[in-house]
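So this first bit is one chain, no partners, the form predicted alone, shown in structure tokens.
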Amino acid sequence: MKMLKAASLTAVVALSAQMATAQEQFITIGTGGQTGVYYVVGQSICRLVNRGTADHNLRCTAPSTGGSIANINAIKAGDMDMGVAQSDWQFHAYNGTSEYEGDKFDKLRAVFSVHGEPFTVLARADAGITDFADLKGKRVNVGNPGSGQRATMDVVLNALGWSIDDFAMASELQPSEQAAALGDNKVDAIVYTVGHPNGSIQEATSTVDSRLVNLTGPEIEALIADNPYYAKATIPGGMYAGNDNETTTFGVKATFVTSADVDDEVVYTVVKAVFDNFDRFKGLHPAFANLTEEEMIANGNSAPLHPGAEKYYRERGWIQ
């Protein structure tokens, strides 16, 4: 009888333990290259929803992508509920613009900003490249078609009239390959639209002598001046390996986003564990230290906030 009734407990709990799981709902974030930070921020705010799952019963995963546009198509076609992109993409997404011309993403809504992304390139000391003009006629990687990295660098080539003809060679390797492919003399220069400090500009300067490139112009000036999603950015000095010198460029913001059709609660729940927990957050990676909260729901967000997300901050008093 006492086995029976032990048999019958522990089949109690194991209906239990399957019920709990039944309960979990899973979202899943996009996020870019292992090496840059849009997949720590993914696994950041995993990290955080992922500590309250017991109470909130939702389990959250942040895979490695092709990064901004590669996230924006995923959470239109409904294959992830939320991803990390460049604040120029969120805008051209929303309004039907550049990439997105006759591909206009209604249902696109911001929840919020994260951090700088200064558009970054680095080229090998022994490649003549003083400033970004030398580049014409060197090996340049460009970027993996779908990312913010490389749809920026075909921005910038616009906008100076180049192309990608102009290079002896565009490579589009993902981020993660381009440092050793720059250590192995396989390319003079990368571009990266990153924010920093960043593993894979770490892992080139350490490996190679190379220098970051000031990208500035009259050209680079009308950019900034006719678009409200660019900023002039610098990369401080003395935060890489033989680059001690401040370095002068343009770039957007890291801006996290999802779709109309996700539920609010769950919006809700994401940006609760991100700003209920903002200490701990600003300490998972350098980039998010100097973050605030008046920031991140204010800038760089073009799309319509999530009504879930706007829950939250009236909740805060943060809009009204």
The other form holds:
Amino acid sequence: MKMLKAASLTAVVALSAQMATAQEQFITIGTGGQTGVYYVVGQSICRLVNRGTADHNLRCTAPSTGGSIANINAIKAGDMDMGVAQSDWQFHAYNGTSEYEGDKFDKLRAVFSVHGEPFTVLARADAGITDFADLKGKRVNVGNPGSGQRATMDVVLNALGWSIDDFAMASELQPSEQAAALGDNKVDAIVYTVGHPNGSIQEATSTVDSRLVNLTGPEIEALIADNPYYAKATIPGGMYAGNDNETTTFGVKATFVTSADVDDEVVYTVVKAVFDNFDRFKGLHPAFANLTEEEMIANGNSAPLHPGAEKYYRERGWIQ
Ligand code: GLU
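Return the structure block for the form predicted together with glutamic acid; the form predicted alone was the one displayed.
Now the complete complex, all chains and molecules, led by this one.
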């Protein structure tokens, strides 16, 4: 009798576990470092998706990652379902150019674009750096491997005819480590392609007297003119301590991407969670405040839109 009871209990437990797996589908969104904005993008999307889990059975997580390149590669490998990536790396991954030469990801799909990301250089005020050219011979954190800034820094160096050897030292610290490195005088400057305001630059500028550095000139103008995914960008004055003047540089857009292998229904549900609650989404980070639906589905996306996203945009009358 006892035996029988135990056996039926096991059966019930097994059955409910099976029901739970049948009911809930887990999806993962690749983000960036915890002091950046991608982390907030992923966390915000998941928050909106998970409010509706009882209805659609999707459960979303958005762990911290190395950034753009790491996210695109994880989606390609099938380790992640979606992720945030710079518009330049979306373009190159889909077209098999630049870093992705010979490594084309033609199943990469765009979902929408998000905030603008100026290529940002912050230098210690005592380092004698007023212009990007002053970085020559200095100690610079060029970005962690797998990040968008690390890869875009190579593009900038190339355009200027420099190499990594032009720095006295080039470190590859994570965004979460770079503010402390600047404050501790381990580096003279840090490089970050990121939306503003963000935790990393806020931490750095409030810890050590430091200045955002302009990045302009004919080489940068040529980069902007020759590539659809680059644009002139500014960081408003007064956003960070000690930086009252506007900073001029170039920039990309943060974009939200996935793979053609991810189910239409899953992408549709995620997109619906964001745009059905768009005001709430925009309130989750100051860098999202000026987003508009039109720009998010039209700008910064070079890979084709995922059909699940298209279905929602069509229902809303935003595309034909
Ligand atoms: N643009 C950076 C990257 O691609 C991430 C910036 C952020 O985390 O907000 O890695």
